[in-house]
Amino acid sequence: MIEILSQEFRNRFREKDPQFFFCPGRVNLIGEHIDYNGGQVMPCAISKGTYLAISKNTDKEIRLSSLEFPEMAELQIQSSYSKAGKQWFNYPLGIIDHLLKSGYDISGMDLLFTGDLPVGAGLSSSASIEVLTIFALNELFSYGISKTDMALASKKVENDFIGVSCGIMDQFAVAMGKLGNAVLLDCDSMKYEYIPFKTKEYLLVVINTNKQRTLSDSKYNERFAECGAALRLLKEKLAVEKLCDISSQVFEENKDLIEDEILVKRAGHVISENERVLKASEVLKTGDLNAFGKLMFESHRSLKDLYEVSGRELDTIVEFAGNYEDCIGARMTGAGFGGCAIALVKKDAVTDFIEKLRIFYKTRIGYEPSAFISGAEDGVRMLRS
């Protein structure tokens, strides 16, 4: 990937000497629709994400490019800039614009982006753009930025530039992944912990539905408002500052303060789904990979049922996975509507797995899904060239 980068980059910008960084997408291996409620989540960075060339010029201009995308930016450095419709760039664009506006000076130079993360499909492709960005551009103008700050910068971009209402756990997980770990984030403290992550004699599969989706088009900032709505309702009665504050013995308790029906379901799954999360982590620490596994097929029940951010594609593909003998966990991954599931199978079997799901989902779909293996892989990084 970087020959070929490196490649391009000459032929595009004439330098001949970029630097070369890398940042990875991440699954979510159980805790959905929690981080925005500030509950606990437990992500892991994958082997796939995004890679960038980059270099200073001598032009006064940014100028950014992309191998999967034809559209290229040319600008002036400005002390600001705005959103450009639905462009590709406006993800790097948006951490430039925060920088600037941060006071961070910034030259002229020259940016080429590629990456193996299909785009739309849940992986994170935007925060692996972001936090790549900030970290490129951390190292090439000695800011001093430190990993953490740069997950809430591009937070900040994907909210206020972007226009998503995300959390934190994208932007963070990409940033802070480590080797063989998933990362237990509380997302309303930021306070964080690995998790050892040893599958044994299983591998963890992602699939793709191959159905994609656009955040800001999809339901995901519906599903923001309603659990705003349903916390406001259970704040007169409970001394709580976000859902994940409630357990469910409370919750049960008191959820006749929410007169709607659709609201009752929606914090009922996250209230439940932080809870799955800290008894995933203990799990884990154990190294109960069975345990794990139940705990993700009640995890995309309580998707599928309360939070209602699956779809025909994903259900499928959960539904296979539940009556595969050696698969012993599933579930959607990501903002839900499409984009991905993951599945814990035995080594020996993931070949017939992926087989025999393309077909089964081919029938009921009509199209077939996709699907690699990934560890819990390292965070952002710089590569040699």
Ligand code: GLA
The other form holds:
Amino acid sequence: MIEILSQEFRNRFREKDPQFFFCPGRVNLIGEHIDYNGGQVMPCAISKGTYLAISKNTDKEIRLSSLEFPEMAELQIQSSYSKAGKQWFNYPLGIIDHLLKSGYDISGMDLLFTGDLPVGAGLSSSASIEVLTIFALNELFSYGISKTDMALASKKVENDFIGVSCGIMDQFAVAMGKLGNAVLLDCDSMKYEYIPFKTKEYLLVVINTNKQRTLSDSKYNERFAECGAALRLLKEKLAVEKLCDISSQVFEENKDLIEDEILVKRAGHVISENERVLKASEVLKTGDLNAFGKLMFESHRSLKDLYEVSGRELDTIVEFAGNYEDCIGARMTGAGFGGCAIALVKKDAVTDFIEKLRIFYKTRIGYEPSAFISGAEDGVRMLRS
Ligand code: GLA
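With the form predicted on its own done, generate the form predicted together with this ligand in the same format.
Now the full complex is given, and it begins with the chain already shown.
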């Protein structure tokens, strides 16, 4: 990857010595749709991600280009920028805009991106390119920004510049990932802890539904609003700030405050999922992978029945996984409505699992899923300079 990037950088910019950086994507092991409800999530960074070759130039221009997309941005240095339609370079552009508005100096530079993360598959390709850009600029211009602040800045860009009301999970996971560990993040206090993710004789398989996601942003924003509405009703009696401040028991005793059955289901998912994350971190600490797998299946059921963000494709994968003897846990991961599922499968059964799943899925859905294996990996980093 670096060789191709290096060669193409030279062709495009006539510069010989760029610096190279990498930022992974992520899967969420458990804790779905609760980051924006002040809950705890447990993602890990994965092996696939986004690569960047970058170098300062002397022509006072910022050039953003990619090996995957033909469109390139050539910008004079300004004090701010605005979003350019649906262009891929809005992500690095948003980061540059944020840095300038926060008072950081930027000079002319050339950036060339590439990557092996499927775009729009729920593996956080956007968080990956955002965090990658701010991390590289931080190195290039020695700003001294911490990784946590890089994640927060990237989330702000996603919310305000790109216009997606996501939580902090994705940006934090790709910034802070650690080899062999899941990141247990309290999205309210931003306190985090690394939880060893030892899969022993199992492997983590990431399965892409390959479904075209169309309405996912609007459905995501709809769930976000439903959680806000449920919280407002519960707050009439309960002194809480976030849905995840409420325990299942208190919720059961007070759910009559919400008349709308749909809102009861949404809040029910959020509150139970938050508790599942805590259980999951406990069982992982004791090395009980089977118990962790059961929590994955439970999480999926809740996302399917209560939060209703799964769909035929993801359900087909999890149904297959549930009936496959050597798979001890599976669930959708990320926002849902397509995207990816994850499964814990015995090492020596992985090839068979993927092949049989391919046939099962194709028969039911009409096209094939794709799959790869990933460990829990390190977060954003410099590759070489
Ligand atoms: C997307 C968002 C995250 C999170 C997940 C669902 O990935 O970007 O902030 O809300 O969906 O858990």
